[in-house]
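Quick heads-up: it's one chain on its own, the form predicted on its own, in structure tokens.
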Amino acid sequence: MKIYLAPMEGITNFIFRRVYLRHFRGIDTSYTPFIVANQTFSFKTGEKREVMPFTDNTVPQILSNNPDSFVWAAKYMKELGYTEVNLNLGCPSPTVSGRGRGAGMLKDLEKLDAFLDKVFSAEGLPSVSVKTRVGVEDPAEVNAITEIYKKYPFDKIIVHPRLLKDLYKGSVRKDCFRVFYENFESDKLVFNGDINTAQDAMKIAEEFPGIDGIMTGRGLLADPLLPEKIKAAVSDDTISEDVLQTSVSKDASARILAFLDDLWDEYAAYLSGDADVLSKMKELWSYLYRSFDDGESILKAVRKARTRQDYIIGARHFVL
């Protein structure tokens, strides 16, 4: 089973992927957070420094309600050197979606069948993968988008089991990501959601034998070596104690504590000053903060740190 790193916008970045990946193992690809493809027919700044220079197993994910814009922007990064790019049909932000892009392209099914229809017409494309919800108001809608799914030659489908109603809240919809499971090859399909242990990805596997793979975001960023327990859990029937435990062992806040250190260094060459680099920080501690045993007095101290002494003694006192 392959694991996949979820793009999410503003942490996931190019300096969290880097550093994380020096220091963690058990990722096979990430995905970048969205980078717009507008009718202007170029990036900004930052977004390019999500895909420039290439980076290997790294697929950079495309925002866009326009065929056009898509396709350029699609060639543009085969021109970089990547081979996939992914369509984000799932961001479920009111920002987004009420602009009838991501999870809101889903509103008018006939407008998205036309943009893939032009999309997958261009010649000189990478391969395109999507990441999608699975309807917008109705778990019902499923069956209608899977069938224009069908239509076209996706490299692989991440879904997102929940509608765009329910942002992240409540549940993932099993029984809708069934009805993919039993209208593509498994090996096509990445379950996203709720993975947060190795259990709840053991137990995807279980469900859904022969998937490609799984997709974590949340759950990685409340413990980075989730890729590693969920490898050890699916690839071995003795499983350690370790391996399965929620909670971080001093061992393992040794690495995350290292895995920090290195992060602050690599955001302060990027930021301007410990106050932007801090806010970076906080919002990282406002899933970590979950894996640790005193994690929410951690997360108070972390919280109120102004300088990156304050945080140093916040985040550190766990280790020592």
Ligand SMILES: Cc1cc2nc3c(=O)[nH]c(=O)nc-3n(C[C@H](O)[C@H](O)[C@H](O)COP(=O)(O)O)c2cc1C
Contents of the next structure:
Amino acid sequence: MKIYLAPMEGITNFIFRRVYLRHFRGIDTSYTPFIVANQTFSFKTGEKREVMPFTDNTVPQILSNNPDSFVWAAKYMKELGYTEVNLNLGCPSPTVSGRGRGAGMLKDLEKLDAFLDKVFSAEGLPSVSVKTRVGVEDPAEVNAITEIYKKYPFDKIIVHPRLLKDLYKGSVRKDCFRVFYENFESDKLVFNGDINTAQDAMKIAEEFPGIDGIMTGRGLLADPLLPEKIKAAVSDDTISEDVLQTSVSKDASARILAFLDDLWDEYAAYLSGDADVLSKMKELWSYLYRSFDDGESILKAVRKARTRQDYIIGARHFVL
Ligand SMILES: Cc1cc2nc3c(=O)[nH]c(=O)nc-3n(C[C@H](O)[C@H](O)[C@H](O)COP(=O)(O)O)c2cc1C
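Hand over the structure of the form predicted in complex with this ligand; the form predicted on its own is what we had up.
Let's see the whole complex now, leading with the same chain.
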């Protein structure tokens, strides 16, 4: 079973991905946060940095509701060397979905069908995958959505089984994922959402045998060793205690600390001062703290930090 790093705008950017992959194993492919393909046929500098230079095992994710712009962007990515591009049909943020992009494209299925028809009729594209929610308001919408997707040769269908209106709250709707499971070859499907432990991943593998993989975002931010633990759990019948424990061991803490130090240095080289780097680290800690027994107090210290020195003292005390 493959493990994919979820796109997370503002977090899993090119710096995060590069440093993360240097320190931890288990991720097969990383998806970039969404890159907007607009009608000017140009990308912003920050977006170009997500895909340039070409990096192996990375898939650019494109956000667009205009088929010509999407086709332009997909060809651009192909020229850079990418063999797959991913269409964002999942973003629930009002600034995105309210303008009929991301999960907002699920509101008008006729328009979505016309969009996909144009995209899949274009010549010379890399393969196209999709990351999708299962509806807007009502779980029954999943039936019409799968009927549309069935018409097109998606390379992969990554399903975050929540509705647009769910945002990131409530339980994932496994019954909606099952509709996909019943309608597509299982090895085209990727399950995304609330996979926070190796057990969660094993449960998905058991419930949906043969799926291509799982994608993890917040779970990996909370426990950077999660993909290693999942790989160990799915390939081994005798699972060690270490794999099953949800809080991190001393050894794992030291690895996480080395990763964070490296991440600080790489952010410092790109951002314009400690305050900007600190705000990135604080965002990351808002997920990471959950894996530590004294996480709340670490988070408090990190949030209070105003300088690198304060931050180091706050973040380090968990391994001392
Ligand atoms: C801060 C944040 C940014 C996100 N940015 C993106 C994005 O750029 N593209 C996308 O498809 N999904 C995005 N997502 C959704 C995640 O990729 C993922 O689907 C969601 O977090 C559920 O998976 P998880 O429970 O493993 O985190 C974002 C989620 C969060 C919380």
